[in-house]
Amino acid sequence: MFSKILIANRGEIALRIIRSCREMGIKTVAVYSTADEDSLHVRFADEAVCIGPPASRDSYLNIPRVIAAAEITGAEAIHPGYGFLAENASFSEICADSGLKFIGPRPEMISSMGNKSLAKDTVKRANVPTVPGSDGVVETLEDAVAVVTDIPFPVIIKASAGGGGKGMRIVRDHEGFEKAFMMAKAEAEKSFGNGDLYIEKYIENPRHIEIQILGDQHGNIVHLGERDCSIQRRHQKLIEESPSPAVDDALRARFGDAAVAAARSINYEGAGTIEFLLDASGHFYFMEMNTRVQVEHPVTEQVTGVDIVREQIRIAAGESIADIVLVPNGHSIECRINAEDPEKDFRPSPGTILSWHQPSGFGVRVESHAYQGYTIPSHYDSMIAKLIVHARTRDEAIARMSSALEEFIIEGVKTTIPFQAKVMRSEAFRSGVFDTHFLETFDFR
């Protein structure tokens, strides 16, 4: 087992990574830019190492420092979190090189799985159900104006290295299709480096659906049961819960199997999430796989006892998962709080906390590295904290949830807090019978 590891991230996750190491007798090397010097995963951290200016690539973003600040603390693995560096191939390989442990899946595992065009063709082979759609990366417009004639419309347009809906566009007919081809395009080269674009048939009204693995150094891979993430804006997710009320133990088992087989189709190690898309006849469909820890895992520990993190670094250290048996208990949600104004579609809302008063009690659970009078730097993702709550039922895990939202107090900037507590008190949440499109016809004002 490592004696000390250092934490290539900021804010909750840090936090999140901060307390397993601790539990296991681990040391903790943090690192910040400037604009984070006054983060709580700073303060708890057993060393801290400044590593730049604000800019993220400038700090969390800059593998150089980020080795460096390793070598010099005598760190022996990293652990990145999400975001930032956790799904970079090269970084992975870079740690290997300077002989550190990375704590994640190693090199060619990332590769694989972060080009969304060969992950479909990786998980279609171990018979993972996909969607209809190209076949591969679709090169010029000539090309895809040939895939659509045998995809009937609406299509989908997404880029290869994508996330976040960037270079993504809903194509309806063929008279659209042309410019929504070239538009994705130019924004993907804009955000990703990469213009490679794939096309599939979109799927109408889909929840969105996750399946936690885990895959150790001995072959072993199991799954942790789903998390259903239909609420969400612009693809990103604001309501996360498991299990999903849409699943029932047949479609969870065979859900299970899929992920497995994704996983198991390039050997997996680490913790991932295998994200699909289910339709309303109960057809399923393979999305995507993220090869690293989820803001949403939470959900999957309160409902299955298992430390996902602590789970991570001991997969890293050559430990056996075999002993893993999935019993879950009771039902989860967690809403992430935003430093947004959701009365103005969710404009960020950075500056000073002036008061904060965290919710607590049975079957609550707050992960944050905010707290009164620290000012959230508007150089991040806004999620200042994750309200997490566990309870027997679906119907106990929401009125747990509404009442945990009135008791969080968030005084001097705008929160998501207001509308999550609407969407609980909904009877389009509680009925549980929604998709991806909840917030189109949601009126939270």
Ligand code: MV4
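Keep in mind that this is a model prediction, so the values were computed, not measured. Residue numbers count along the first chain shown, from 1. By rigid core we mean the largest C-alpha set that fits within 1.5 Å across both forms. Compared with the form predicted in complex with the named molecule:
Once both forms are overlaid on the rigid core, the distance between the two CA positions of residue 193 between the two forms is 2 angstroms or more. Relative to the superposed rigid core, the position of the CA of residue 327 differs between the two forms by 2 Å or more.
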The other form holds:
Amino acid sequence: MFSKILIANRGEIALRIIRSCREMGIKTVAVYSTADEDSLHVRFADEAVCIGPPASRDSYLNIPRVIAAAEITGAEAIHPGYGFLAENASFSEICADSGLKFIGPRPEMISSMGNKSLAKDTVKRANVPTVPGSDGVVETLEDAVAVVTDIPFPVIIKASAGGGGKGMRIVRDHEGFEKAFMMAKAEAEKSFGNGDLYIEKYIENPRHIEIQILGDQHGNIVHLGERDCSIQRRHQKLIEESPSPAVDDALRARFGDAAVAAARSINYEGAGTIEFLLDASGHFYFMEMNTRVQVEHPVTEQVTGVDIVREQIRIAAGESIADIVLVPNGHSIECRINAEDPEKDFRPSPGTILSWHQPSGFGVRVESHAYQGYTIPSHYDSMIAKLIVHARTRDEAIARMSSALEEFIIEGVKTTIPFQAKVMRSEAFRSGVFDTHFLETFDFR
Ligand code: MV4
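Would you mind giving the form predicted in complex with the named molecule, to go alongside the form predicted on its own above?
Zooming out: every chain and molecule, the one shown earlier first.
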């Protein structure tokens, strides 16, 4: 096992990783930008190294500075968390070349899933269900037009280098297709430096279901069930839960088999998530794979009893996951508490937290780096806490979340709490019957 790990991240996930390290008797090194001098990850790590000014590209994204911090402190491994360098294949490679263990998959696994068209081809060959569409990348407008004579409208044009909703275009008829294709290509070229596009049938009103998996260096791959992440706004998840109210044991087994097959197709190592679309008739399709720990991992931890960050570290150290015991239990919901104003189109609301009281009690978990007096830097994302509840049933979990949201006091900045409290009270959410368009029509004012 490692004796010292550097955490190449900030905020709540840096704290989350520090906690698992401490429990495992591993020393920790924090890195931080000058905007994060007063952040808790700096205080709670055994050592902390300032790696630059506030802009991410000069600090948390600056590979030579992160590597230098690991070298001068004698860290043996680097945990990248999520975001920043977590899905950067060249960072994973540079770590290896510098004799540092990257706590995550090998560079080629990151690359093969980072290219969304290649990822789809790869899992399709492993018999994972994919959405009907073009056979890989569509090079020319003529080829694109040929594709849409074979599959009925509506279609969705996606960028190979995109993901998470970036660079997508839905086209409902022939009239708008050519222009949409050319615009999507130009946009992908401009945003990602890669204009490759692929085309799929557009699935109307899907649910977003994702499966957590773990793979070790010995070829063991297990899945930890699903998360339902259908409550999103502009591709930003706001509420996640496990299990999904739309998934029964038979469907879960099929999802699990598909996710494990997808991971096995690249001999996956580490924690990963396979995202699927679930349509109204119960068919599901591979969407993309995330090769990192995700923000919403705690709901899976609550219902399975598996510490996912601990498993990431054990896997990186070469240990086996064959001994993992899954005891699925109850229902868990997470609300991402963002410093945003729901009344003003969720615009960021940075500033100083004047008062802070966080909920607690039976089945209540808070993951946060914030505290009374903390100033939220404007340079990074606006998430200031994750509120997670666990209860025996979905109804009890909703009641517990409603109560906990009421108990959360944050003054000085606007937050998403009143919005999430209204979702918890709504019949639409409580019924469990909703899809990824839920928030487009949800009236929360
Ligand atoms: C789709 C789709 C419908 N049909 N693909 C959004 C993020 C990116 N991972 C892919 N996304 C979608 N792909 C087909 N063939 C609908 C979406 C989508 C979506 C998916 C999950 C959660 C929220 C979403 C919101 C809008 C669109």
